[in-house]
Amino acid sequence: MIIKKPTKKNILWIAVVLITISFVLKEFLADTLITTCFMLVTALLAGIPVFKKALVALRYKIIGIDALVTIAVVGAVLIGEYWEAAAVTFLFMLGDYLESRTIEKTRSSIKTLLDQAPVKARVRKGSQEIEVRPEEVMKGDHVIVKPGEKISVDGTILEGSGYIDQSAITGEPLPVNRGVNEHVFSGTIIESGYLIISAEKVGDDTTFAKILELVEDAQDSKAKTQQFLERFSRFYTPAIILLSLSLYLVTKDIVLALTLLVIACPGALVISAPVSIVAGIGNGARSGVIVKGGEIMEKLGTVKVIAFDKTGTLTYGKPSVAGIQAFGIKEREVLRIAAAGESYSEHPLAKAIIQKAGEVSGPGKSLPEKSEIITGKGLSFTLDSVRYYLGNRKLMMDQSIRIDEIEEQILSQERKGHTQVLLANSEKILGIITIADRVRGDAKNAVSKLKSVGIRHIVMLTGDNDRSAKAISNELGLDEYFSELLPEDKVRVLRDLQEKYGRTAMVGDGVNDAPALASSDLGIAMGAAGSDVAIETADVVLMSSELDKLSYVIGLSRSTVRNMRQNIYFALLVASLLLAGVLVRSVHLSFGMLVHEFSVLLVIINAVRLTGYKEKSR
């Protein structure tokens, strides 16, 4: 027969009974040998588990709360004062209980991602279906996934369709349709259709195990002013115990020294922080926004400038080509020679050419030969034994190409925010393909709405050229615009902007933007569902592409360090009233281990109140 461990809760009720009867017999029979008895045993009960943990801190030269516990109620039972001995172990006992159970709630976040894990996967073998684990699912393996069930892998849809709830992943609170070619996360849930999904990440490799992976490494990094509260109490502790015997020596009152002890116990200060912290990173997580860690929460809420990426962060990023003209040859020519040239480019403007190119005459067969990408100004490469040269006029000025007779031209194009790609051979300009990328439909709001939480400057860097930048800037009410960037200009800019107005966050897609989002104050990467690159390299990672979700994560870094400053305030206040009541006498030690224990689980109920942190309406 097995004997179950007692829980911790079991021990508490035991405890409960046992200082019941301890009153009763205290107050009944006074100072009997039961009731002295009772009291021991009580203390024994409940004083066990802080002995314990005071006694391996010792082995690690720290000395907390756990040894000011433990020395006050050695002391009180030494002296003879076991009722107080009794009371001050139960009353720190059931404040430890009644933590646990309420910091719980400060994770509540986590344990809803963790509930949304997919346990099972249905996989196609042959002509079977069978059920296994997640972890044990192989990449290109076929997962079948039916309605109400939840998505095991990140793939891509080979059959069927349906609607799908992606909050875990995004915060979208809408299901959004998936279809054929699309892709889903793990951990998703299909709530109509069927899929038939070819596994590409599987296990840890998956975007929805990454999230989980990062928010509790997040939850677990300490705030600025949490590590110096860490530091101020191992001396303050120490301290403590000093200023405890020096007060014995002077005033030769035990009992006096005792209730110093506890009272002065840290315990609300040093949990003031990390609870806060811990609520506030919970909420973003369940909003698609992770911010990893307490010292970048605590950055968020004080940015004075934001500087935004243009192509697929102000924009869509999935620009088309809405114009070609061609000079002595074809236009399907000019489309042919460019799609060739573009074709080991991820440049969302070479995708929008080979897609143009694969809608005129079909999957290019074409290869480039000796093909050089020359940053920030476009490639060069070989076809058909020709060297040709791809991008913007800085390349064609390069090459000592003349663009003079197409000058206004592409000025007229530029008025309207389009990007003109130019073609050339070695001699002259053999084409010009237009490129359209639209705005984002909340980008002027979430503009709006950041200025109206107090960011004092709105900027976009981009590649492009002044007047679409121009024409954009316009359009959204920018406070300023640099462009033609190169990526090392973007990181010069930002430095500029540091130094006239402070705290920079730079705001990108998270790839094409590394080296900005690494040298600004804070990185912040959005639409990174899916993109490992974004997840790793950025401080804020915005899970889905929804601009609003700025000015909630400002706000709520605002609360949260406000949250945190509040808990710090009255942990302080109670400590200070506590000792000048132990100084006039007037506070008792199991009185003050009672106003300690409650001092502490305000704290955490007043952390817990950041897990409901909503954007307000202006």
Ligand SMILES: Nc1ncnc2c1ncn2[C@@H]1O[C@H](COP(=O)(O)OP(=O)(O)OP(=O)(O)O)[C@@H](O)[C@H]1O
Contents of the next structure:
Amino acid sequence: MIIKKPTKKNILWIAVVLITISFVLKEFLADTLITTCFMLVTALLAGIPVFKKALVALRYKIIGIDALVTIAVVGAVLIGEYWEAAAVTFLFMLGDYLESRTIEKTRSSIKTLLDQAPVKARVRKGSQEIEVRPEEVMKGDHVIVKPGEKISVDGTILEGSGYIDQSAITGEPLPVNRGVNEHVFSGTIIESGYLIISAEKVGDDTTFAKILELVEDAQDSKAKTQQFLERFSRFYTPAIILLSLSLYLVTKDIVLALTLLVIACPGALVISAPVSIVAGIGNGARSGVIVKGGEIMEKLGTVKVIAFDKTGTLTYGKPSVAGIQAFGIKEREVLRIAAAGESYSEHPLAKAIIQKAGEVSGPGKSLPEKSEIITGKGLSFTLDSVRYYLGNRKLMMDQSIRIDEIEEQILSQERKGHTQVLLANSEKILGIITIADRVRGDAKNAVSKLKSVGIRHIVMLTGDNDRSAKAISNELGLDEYFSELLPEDKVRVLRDLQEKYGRTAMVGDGVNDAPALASSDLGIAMGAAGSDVAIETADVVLMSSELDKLSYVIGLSRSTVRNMRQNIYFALLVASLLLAGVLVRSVHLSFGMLVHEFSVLLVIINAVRLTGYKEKSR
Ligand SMILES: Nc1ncnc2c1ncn2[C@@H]1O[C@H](COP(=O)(O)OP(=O)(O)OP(=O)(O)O)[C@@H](O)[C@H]1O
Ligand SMILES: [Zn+2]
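Now that the form predicted on its own has been shown, please provide the structure of the form predicted in complex with this ligand.
Now the full complex is given, and it begins with the chain already shown.
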């Protein structure tokens, strides 16, 4: 016969039976050999795991809770307090079991995430469709997804379109429409429609896998408070042993000394901070906000200043050409030259110009012979042996190209919030391309919500011109704006803000603002789904581009910190009450253990409340 290793739960049940029999015997038979035997067996059954753990901890030079309990139990047995020994070990075991069950709850959001992981994929091989596991899909495979099915790779749609529930990645509750050439993510569900996707990232490289990994790491990383508590308990437990030893030497009361050992277990205190943080981070992850660890969770709640990048963050970052003016050449020619010049640029302005040129004169365009990007100003390039300059007024001034005749006109467009891209040869201005980007629909609301949660100073940093920065700043009701900044200027401005107002968070989209994100007290990347750099460098990652998530995550952070404090104070209170009780001799060994385990449980249950945190709607 093969005996299966009994589960924790089964051992617990056996212990329940044993302790009940012991109790009945004790009450009705008083102290007989049988009674004692039952008590000892209970203590042994429930005590051995504790003893083992204590030994393991000792090997790492840690005297922990398990050691305290072991000493107390062995002591109780030695002085003939068998019932106390049985009761203490049983209660400790029960507490331990309930603890691990409840802690599971605070991690439940990770489980929800895990449940969303795709389990199968359908791949087209030749004319056949075969079903494989997601990790077997190769880059470049054509993956087929039907309604109700989960997408198993990150990739681009080759054929078809549909409504996709992206909540697993971005936390956005509403499905989005995606069609040919658009990007889709693993872990999302296609609600209606039919897609053929070219797999670009598979297995552990997908955004979904990255999120999971981040959340897991985040839950392990320790908050300051938690580190402090751990250091504290490293000295605390040996101190308690010394204390109860001296208590014994003074009073000669061994029961008193042993009781002190048990009730002084720092159990509730040690887990008070981590359970809150795990629950808080989990809540965020479910809403598409990844807070990378406890320390950041603690910092977030105390942010005084929020600095937004403009392009792509406060605006949609999808500018389009709103008008073209030409001086001495055709408008089409201005566009053609500009588009050729932008060929190698990744700048959103460049994309707008190239797109417009494509619409006007169809695909197929010329490439520049030499092209040079001038950061924060634009670029210069050579096309058909002519040297051109394309960019803002600063660029033209550097080249001593006169702009006074068109100055008034440029300023008036800029006051409307538009960006003016100027094209010139080495002598004069040839054209002006007016480019408009729209402010995000939820930006204004997000800013006022941030004010209502008490952010003192909200500012915008941009490389764009002063007039359009001002227009947007006024529209959104920002406290201040800084314009015409080079990337290194953004870093400097952030430092000034930090000095003047305190902890500063920088919100960006990760496009040309990475240095700023990295140098602020807290870097918050948004719309990060799909952008690995942003996901990796930022401290807080908003998977979607919903700006409202900012006030939500600040509220969450404050609730988490409050929850953590409640737990710590509660644990300290219980510990000191028990200590007082022991010293006036009204708390017994097993009762002390009962209260102690109960307080641990309450601390966890308090943290579980956080998993249901929602932002109050105003
Ligand atoms: N490729 C380009 N083509 C034309 N103009 C450019 C180009 N790159 C930069 N510029 C000019 O330089 C300015 C500053 O660019 P920069 O990339 O520093 O900021 P931005 O991305 O436009 O704004 P933000 O800082 O809000 O993201 C732009 O507003 C534009 O006038
Ligand atoms: Zn930017």
